[in-house]
Structures are given as C-alpha cells and as structure tokens.
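Quick heads-up: it's one chain on its own, the form predicted alone, in structure tokens.
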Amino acid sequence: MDFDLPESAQAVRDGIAAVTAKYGYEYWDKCDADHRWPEEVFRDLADGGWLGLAIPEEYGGGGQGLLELAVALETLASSGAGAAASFIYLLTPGFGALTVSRHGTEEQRRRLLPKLATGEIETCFALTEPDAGSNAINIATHARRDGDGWLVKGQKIWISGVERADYMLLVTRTVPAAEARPRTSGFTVFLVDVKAGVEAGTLSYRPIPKMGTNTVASSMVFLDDLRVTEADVLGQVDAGFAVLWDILNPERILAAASGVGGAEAALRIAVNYATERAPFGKPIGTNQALAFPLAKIKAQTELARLMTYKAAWLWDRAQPCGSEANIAKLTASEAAWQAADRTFQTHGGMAYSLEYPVARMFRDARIGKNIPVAEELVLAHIAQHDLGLPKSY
C-alpha cells in the first residue's frame, strides 16, 4: 500500500522487515511454546532504534508519530510474529514512550525518554480490574492523600509485562466515582517504580495461566499502600481521564496494525499451503470453495489497513479519532480471527500438528476480538457516537 504512505512510513516498514527477515514462524513458535519474551527481536529493534520512533529527536528518538509506529508493529507481526509483535510496541514504544512525550513533565521526559527509546527501561499499562473490566469509570483502585504524597491501595487484573516493567502506568481514583461530578473526573495516573514496589513490599503480581500470547505474562498485581509522590503524578492530579484516553486510543490503533498484520501472516500460511497440496492431482487452491474466502479476508484485510492508518494520522494530528480507531479495532481484530480460522480449515488435519504455526495464530487471533476492549462495547460506541442512537450500556 505504498500509495497512502508517507515516505518515513514506507522507511520503516522495509526497515523492520530487514530486521525480522532473519526469525521465521520456527522463532515465534518456540518463544511461545517456551513462555520465553523474544529477546533477540527486541534487542535488534532497540539497537536499531526502532523502538524509539515515536519519541521525539531531542529525547533520542526518531521524531515520528503513530502511523510510523503503527507500520512497525503491523511489520513485525507480518513477519510471523502474529500478536507477540503487540507486546514488543505496546508495552514500552505505545504505553510508555507515547504517553511520556505527549503528557509527562520535561524531568520525566529528559529522564525516561532516551531509555524508553533504547529498551534500557520498559513500562507496562495497569487499568483493567477484577471488577471494572472494559467500564473504567468504575474502578476502585484508590491513591489516598499521605503527606506530600499518596498511598495506593486496590488490583489490578490482566497487566501484561509487569514481570518486565521498570515504571508501570498507574490508573488510580483520587476522587471516588460517587462523588466525582462529572463522573470522568478524578482520575490521576501516576509514573510507578515496579521494582522499587516489589522491594518494599507494596506491590506484588501473579501470572495468569493463558491459552496463548505466552511471549509476556499477563498478571493479576495487588497494591498495598503503595507510596506515590508528585513526581510520579502524569499529566494532572484528577484530571487523568485526559492522559487515559491517549492511551487507550492508540493502545486500539496498535492493536489494529497487530491484527492486520497477523491477517496478512495467516493468509501467507493458507495461500502456501493451497498453491502447495495437491492430493488430487491439482493444487486445492484452484477450488473456489477455498479460494473464494481467502479472496474475501484479503479484501477484509486491506480496507482495515487504511482504517488503521487513518486513525493513526489522526491521533497524530491531535484530532478527534475514537470512531476511527473503534472502526479499525473491530475490523482488523475480525479480519485476523478470519484469516486464522480459514487458515486452519485450509490446512484439514494438519492444522492441528504443531509442525505449522496455524494453532499459535489461531489462539492468538480470538483474543483480538475481546482486547483490548470487546467488539461488543466497540459496536455500542459506534451505534451512540457515529449513528446517534441511544446508549445501550
């Protein structure tokens, strides 16, 4: 699609693609089998500076925006990393860098910038509760005043990367949601030393047993008056719900480039196959009855593409762009789950052998549709905001 690409863009894309030329679907398959972090990509992508991108020049990094991010990861997921590629550019390029730039103080970003864009320091994202899962207006994870600084107490559930995390984006209440007039108000994210948690004590994590993207832990975190301070406060104190939705939008776009690239991975692994297996004395792809739905998802995949793109040059624009980056989670999140699930028909028996990839892409794929938020609240969004009907929820 290098119509629609800006040149920096179309850089980092070939960029990217030469450092993945050298770790087939063989790599990704066994880093997940073996509950491993792909350390060997994310080292060539940080000595490459290709984790900076987003961060600007002043602070060590690349000076460009969310698309080129986006390219990156939908890239690296081509490639045959399929969702693995979304934990290398969320947790540290997405959640970290992105936020750090756009709403940390000039100390957090002199301090955290040039690591972030290096991978010397990683960052993890808390929001999600046992009891507040796609409604964040409901969370009950509390930061009370405690002299010149607050003391946090709550859980968290399904953060991922915490295991690896040097600051952990913290979203708290500082005003409970009962007495918060209008109800998006008292929120504060704070800047979290994980480590500096764990050595006294006051913040702990267990991994949660998951059926695939097993690249990075997924984990439930108990915070026991964890001490935060002024410093750690990003953006301003009670008016986080600004800083959340510049993390959540783009957490949306980044998914989106994942499911589009993993879309593309899958179908790669079909279109292989069908041009390959002849048990009938013709190569199977030549039955429409195969051909015809794999036709259909790339079609599906393309149009999720300049979705994802768009929303992307809109973020980094600062223009309104929720609708987009719903409309784009939602179809590249199906094209994905499409491209596995034909993808494994394609393949009969054998898509159950693990000597293919197609049951790790399958695994993966599902969870697209339910993270990071579920297709079902991202329909809601568009029938109230996009076709003016009431709200459901």
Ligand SMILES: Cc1cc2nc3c(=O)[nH]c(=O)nc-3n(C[C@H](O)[C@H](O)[C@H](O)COP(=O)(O)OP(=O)(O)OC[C@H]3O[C@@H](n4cnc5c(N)ncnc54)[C@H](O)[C@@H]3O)c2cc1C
Given for the second form:
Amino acid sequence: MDFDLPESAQAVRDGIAAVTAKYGYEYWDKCDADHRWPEEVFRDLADGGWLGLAIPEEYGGGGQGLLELAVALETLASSGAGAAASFIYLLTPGFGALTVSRHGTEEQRRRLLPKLATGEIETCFALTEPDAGSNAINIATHARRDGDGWLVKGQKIWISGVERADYMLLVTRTVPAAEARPRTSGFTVFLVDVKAGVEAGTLSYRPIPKMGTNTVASSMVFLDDLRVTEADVLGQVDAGFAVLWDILNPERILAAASGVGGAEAALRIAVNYATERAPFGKPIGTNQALAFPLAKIKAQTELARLMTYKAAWLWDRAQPCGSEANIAKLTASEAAWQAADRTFQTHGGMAYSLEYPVARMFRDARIGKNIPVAEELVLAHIAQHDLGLPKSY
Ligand SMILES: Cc1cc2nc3c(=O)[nH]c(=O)nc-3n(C[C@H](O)[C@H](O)[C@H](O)COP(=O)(O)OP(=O)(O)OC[C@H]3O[C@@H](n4cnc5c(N)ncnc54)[C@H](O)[C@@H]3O)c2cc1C
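Same protein, the form predicted in complex with the ligand this time rather than the form predicted alone?
And the full complex, kicking off with our chain again.
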C-alpha cells in the first residue's frame, strides 16, 4: 500500500506510531469524556518535532509538506484518537503553520513559525458565521479602516480551540459583500492576538454545548471593535480569498486523512470483535452479512487514502487541487461513517456500552460528513467543476 509514499512520509508513519503506542483507546475515551485536551500526546508530538513537520527548516520545522502532515494525522487517527487527532493537526500545524509558511511576511514567519513548530503558541481559524455557513462569500464580519489599522465587528460560530489559541486566523470583509466586484474580492485575513483581544474586552467567546469532539470546545465568538493593524494582515488586504483557499483545501485534505485513519481504527475494532465473538459457536465474522460490508469499506478506505495523498502532493507543489481535495474529503468521510456504522452493527448490544470506543467513533464520524464542508457542497463543487454542470447555488 505504501508504494507511492516518499521515505519522509514512511518515517512519519513510524514516528507517530511510536508515540501513539503509549496511548490506548481508554486514554482517548477519557479525554473526550472529561472534555480535556490530550496534553500528553500533544507534548510528545511537539517534542518529537511531529507538529512542525511542514514548517521550513530555517524556521525550526521539519521542512516537509502537507503530505507528511496528512500521514501524521492519519496515523494518529488510526491509533484510536478519532476527532481529537483532527484538532491536534488542524488547529496549529494546519491552520497556523501551513498558512503562515505560505502567506506570512518574513517578520510573521520569524516571529511565529519557530513557536508554532514547538507547540509553544497555538492557533484557531474563524470563518463560519451564524448567517453564512456554507456560503463564505456572505460573511458579514467587517473590518473598517481606523487610523493606521482597522476595527473589526462581527460574530463567528463554531470556532474550535479559541479557548487555547494565542492567534486566530480571522476571515473578514474589508469590502462589504454587496459592494464587492467580483464577490470573491474584498476579503482580508487577519492574525488576531486572541489573549490581547480578550483582555481589551473586544473579543469574547462562549462554548456551544455539543454532541462529541469534546477534546476542544467549539465556540461563538464576538468581535466588538477589535483592533488590528497592518502587521496582522495575512496575505494582501482585500485579496484574502487566495489565502482562504490555501486554508480550506488543506483543511479538506487533513479532514480526509482523519477520515481514512478513523475508518482504519473502526475496522480494526470491528474485525477484532467479529473474530472473537461466537454466540453460535463460530466467530460472527464467518457470516458474510457482517464480513462483506467491512470488506467493502476497506476497499473504499484504500481509495480515499490514495486521493488524499494525491491532493496533498498537489498542494505541496502549489498546483490546483480543489477537485482532489473535495473528492478525498467526500470519500474519506463516507468511509469513516460507514466504518463506524458497521462497527456499531458488528458489536450488537455491546455497541451501546461505553466500555468500547464505538459510541465515540460513531459520534465523531457522523459530523465528518457535515464539516469542515458539508457533503452537499462538495457534490455541488464536483458537479460544477468536474462535470461541467450548471452552478446550483
Ligand atoms: C464540531 C464543529 C467544529 C467546527 N469548527 C469550526 C472552526 O474551527 N472554524 C470555523 O470557521 N467553522 C467551524 N465549524 C463550522 C463548519 O465548518 C460548518 O458547520 C459547516 O461548514 C457547515 O455550515 P453550516 O453548519 O452553517 O450549514 P449550512 O450552510 O446552514 O447548511 C445546512 C445544510 O444545508 C445544506 N446546504 C446548504 N446550502 C446548500 C446548497 N446550495 N446546495 C445543497 N445543500 C445545501 C448543507 O449541505 C447542510 O447539509 C465547525 C462545526 C462543528 C459542528
């Protein structure tokens, strides 16, 4: 299966597997149940250099790319970490490190990348708004010019990890949607100092009670004349859409890697149970009604993995990867959900016991079909861009 992986990615797989060997399902179940960040694993990964993999070496990173980051996340998820793996790799190594590496100024790179590599500072990403979910073009959070900077007013929703973050990648409109021509212009992405905003009383947040993915909170965020300056701009003023796509495509690719790893973990649990459980005197896995769906999911998972690697490989070469990122995300999240559902079925009544990680996987895999981009929007993208059908929205 690893025939197409460069040696660097193979080494990442082995390195992450060595870290995760110390932590079993019980560890991840407990972090989720206690609503606790997996601090020990995060530290081990940071100390081993596994968080800064995609940061250039001159800024203290591993000098590798999104492909290696995707392999790291997949391996972590496959160890049983579930959604916790996504947050570990998306929030800081993904949103923060990848974006500052590609779009940051020299000053931002020197100031931030070495600390992002060691996990000393952390980041989160704020795009979604109550009235602009799937339709990012319609966001209303507005940064208006004020002296040598801007004052930002608006509201964001579902912002994961803001309570931990030192910096937030905040997507704003510096030209209101109604005036922007084309409508994708007039966006500016700012690197916001979260703690300074909280102290000044211009940034506040409130966690949303949620069904799962409990190792970080996901919050409403309120911005009330939050002050930002030229030094905080990530990319170009009014041209933030280019930066945004370089956040959204890696986000989809990393979410796909998480789905592939999650599917692997669920399949492993299902196969163990189906091999051991024998209410009629022979393992339940002997029955093709149980075995065939698992075999089919295994095939889907392998295909999703290939597309995930291809998308990451393209992104690393700054080549267009929108279709590949969307197809990877679609197929991997579906494989993860099918795997969780069939693992649930394979466990019979025991699926409902919290002694097994099945319930956690079931919850985590289900939201993967809706975030970071909903399945319908991915299908709309493929219909329009890959099939040439008329735009549906
Ligand atoms: C646990 C969690 C963590 C999150 N973390 C973050 C984060 O850190 N940062 C951040 O910015 N956001 C975050 N989000 C938000 C997430 O990205 C959005 O929930 C997601 O993009 C979907 O947007 P929405 O919920 O507004 O759905 P909506 O856009 O309201 O869509 C609702 C449903 O309608 C369908 N639909 C909408 N428009 C169309 C159309 N044109 N054609 C067909 N179907 C359509 C959608 O597919 C979906 O099924 C998080 C969400 C969750 C649940």
